[in-house]
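A single chain comes next, written as structure tokens; it is the form predicted on its own.
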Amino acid sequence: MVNGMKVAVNGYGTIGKRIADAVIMQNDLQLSGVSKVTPDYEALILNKIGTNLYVPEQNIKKFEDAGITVSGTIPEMVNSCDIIVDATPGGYGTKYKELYQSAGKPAVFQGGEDANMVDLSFCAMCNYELVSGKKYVRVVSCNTTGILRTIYSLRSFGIKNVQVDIIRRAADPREIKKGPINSITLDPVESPSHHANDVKSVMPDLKIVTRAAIVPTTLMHLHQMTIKFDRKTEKIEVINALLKTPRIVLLSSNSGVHSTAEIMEIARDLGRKRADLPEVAVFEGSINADGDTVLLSYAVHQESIVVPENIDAIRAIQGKVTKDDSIKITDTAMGIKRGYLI
């Protein structure tokens, strides 16, 4: 087994499962267990591919009756790690953490829990340096990690201000039970959406405005981003800078590509598991510069842009591996593309 950091993932749904899939993954990681509350196919598959799964003391029978083979209780499970990954619903992560505390062990957190309950709200390139030393980190939701990118990117041309219009999945593919069949539901009402904010907790100083629709699809989100920058700038400019930037990757003006199920097809054409992106994808021919303000759609895929971001959010309250030194390893180990998607 590779030694390094043992890594618990508490919650093995949509993003719990990848996560554990890329701490695998990492050279200088060991994951050592996951935990679920429901004996379904999934519990069936850690038993069939082996990962010491746990779950809540009170449902050892009903797993046991199911024929699943479980490690323990998840106090146990977070006893015998290093760190935990938190990879409950939202709000769950707040209950969990007092077991965290307890137990004297550090916790990475998502999106869906307050920004209040932690130390620091994180995305890799925006503030790795600033978590060491930090004990409860929580690593920014979907749509605010693909805002972050993209403006991260496009720092040293100075910005003034941005406008973010979020089109919104309803649900993820295995959610049967959400979202609109037959109607753009505006999330909220009101403007900003809450993803202003939560693109402040990481850059507080940044002027943002977001507004937000929830169209019923499940595929990816969709951005159009307004930025107004403090001088003139370039297409050309922005297609650089965005190139040139970890985890974003263009789709060509000549790809033909002009949708979120087209983006998916290339994720599953090119082999990628679970037809996953977590690079934010930009259209290229969407880019538009027009003095000091430049417009620009791209996509999100909402089940694994975090995942990155949650293997170096362990790293950085490590505090042994340096940002750039992280962002690579992660991307390497995992296949995470710069430059033109195709």
Given for the second form:
Protein chains: 2
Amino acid sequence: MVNGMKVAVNGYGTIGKRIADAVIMQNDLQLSGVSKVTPDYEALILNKIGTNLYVPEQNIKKFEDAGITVSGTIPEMVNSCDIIVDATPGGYGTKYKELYQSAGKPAVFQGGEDANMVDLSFCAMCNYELVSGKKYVRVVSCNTTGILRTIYSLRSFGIKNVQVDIIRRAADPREIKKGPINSITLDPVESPSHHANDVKSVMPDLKIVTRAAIVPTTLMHLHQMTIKFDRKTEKIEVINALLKTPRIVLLSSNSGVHSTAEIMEIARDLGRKRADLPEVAVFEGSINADGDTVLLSYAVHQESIVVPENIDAIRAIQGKVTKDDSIKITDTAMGIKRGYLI
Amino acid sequence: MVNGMKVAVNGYGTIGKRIADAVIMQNDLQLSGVSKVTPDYEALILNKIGTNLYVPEQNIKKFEDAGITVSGTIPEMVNSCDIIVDATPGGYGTKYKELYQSAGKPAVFQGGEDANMVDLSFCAMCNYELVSGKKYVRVVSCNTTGILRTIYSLRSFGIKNVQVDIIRRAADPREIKKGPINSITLDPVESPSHHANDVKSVMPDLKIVTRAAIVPTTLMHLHQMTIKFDRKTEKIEVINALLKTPRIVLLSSNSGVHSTAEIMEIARDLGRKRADLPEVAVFEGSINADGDTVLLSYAVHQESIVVPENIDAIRAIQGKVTKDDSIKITDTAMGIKRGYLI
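Requested next: the structure of the form predicted in complex with another copy of the chain (the form predicted on its own having been shown above).
Next comes the full complex, this chain leading.
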């Protein structure tokens, strides 16, 4: 659509490149350009696919010396778009906000920024409608998004309290300098981990405690969730609620899947670009209902889970499309599923 | 093409599923079916995409109990095809050969089988023409294929001898029970490793020595190659030879790429299915020419490098298409590149 909203993505890393791809897939949005700081293989790919590349003014020569074509500076990118998605490394978004403000442009930030620097923290299913009239929105982090979708799916049973033990991946597949590579590291030692507060930035009244440990793997996070409901809850009720929630998929008991490696292999086999899985992936066999308490285990693909949320955040700020419509448009365009994964 | 050669793939694991996909992509071949032993997620995917699934007779009930539709037994699959690609685990191909023989069907085996059990060991560029009139052919292993393509590319300079130090990945991404996960393991301690002999099964006169060590990673193998030529050789000659060889790509010096993780990330970014990279990936910056000796480093994607070779082996046995045509048809259908990767 020629008259689509012009979206610029500031920061073309793990999350930024996926958001840029997702913007291109939406009929009502157009990608006006992306920014990068380093002239590396991702910049070469951008040139190859013909996306406008903007860089810091002082780095233009570095890019040109590496044979990479540059469309302009980052302020020029900001001026030429309708809305910015900031996917810069954690903390940089807060610094860039001034630039966005002075250009009068709304912006969507990522979970690496402080919740206080925006008007609202965002998870599409939970609080899409509250964005109306807001200019600066923050999509919560991957782990928080996973918790929120799952809680949202089961909210109708009445949630007394939630505990999540998060087993985090150490680094993304492309990261070659991060660890640990031979340790299980509490992150942090103290509980609750920051995730509980991050969940509350979207669902302020939820009683939740979280802990996190990092393990030497790159593929996905795993959440060990325990929910206490207001009433006795049956396993089949939990399954049925999860099956009908967007952006959640179940790994059927008869699939034999019991690892993040196998989930990622399915994403590869299904031909997903980059083998991404933006859905929360719940192990059906892990669901254990005992009276008012339910245990369940699910995996979160840290590289892609927030991507559809960013697309919805753009539409929520635009204020022309309802929540259900936006989720449906985003998921259809991106091939995001609900129900059993296979 | 309705009259395409009917190909059955026995064994639908890491290699088998990729060969099945590649067969479907060829206009002159059709996939008649595949076999599996275990009713797991890969079987569920086969049902979903509608591929005929054959299983051992004694396992039919197990599959049906898991809700998976079965088309017949493995002998029925063998009888209903024109040629078999055997992608069963190493050693099983030799056992299955009897079945193929009694059905009078030609077969392509993988590098896990002994070289003596076939008429010829195969690498498309090196000995496609020799397959004429042969019935049982073995595509050499991933590491051997990587060595052979590279050597073939540089053969015109006159090769005196070759040494390859192979740094092997420990397991494929989907394998959750293999290691090592915290060791560098000589495999074997003695040199040469079996790869030297495997290379000679295709190039009997080549002087080559190989060593191998396994490291805790899943992505790709890395080869540290040293070639002594009959004459002084310039770096630019090596680059030019590699640039014009099919199924070899160069990682340009200005790309900044210096790891298997980054190569796989590029494969993801390029939208390759399963993030596969069937090409040998040479680090341009690693090429060091000093007199008659050249050092170079390249990566080998163990999951996919032999897939195009299997397709060519089918055509080589069929005997109707020339080597250059087959390589071109295969590579065009599969999107396999030469030249700089990006």
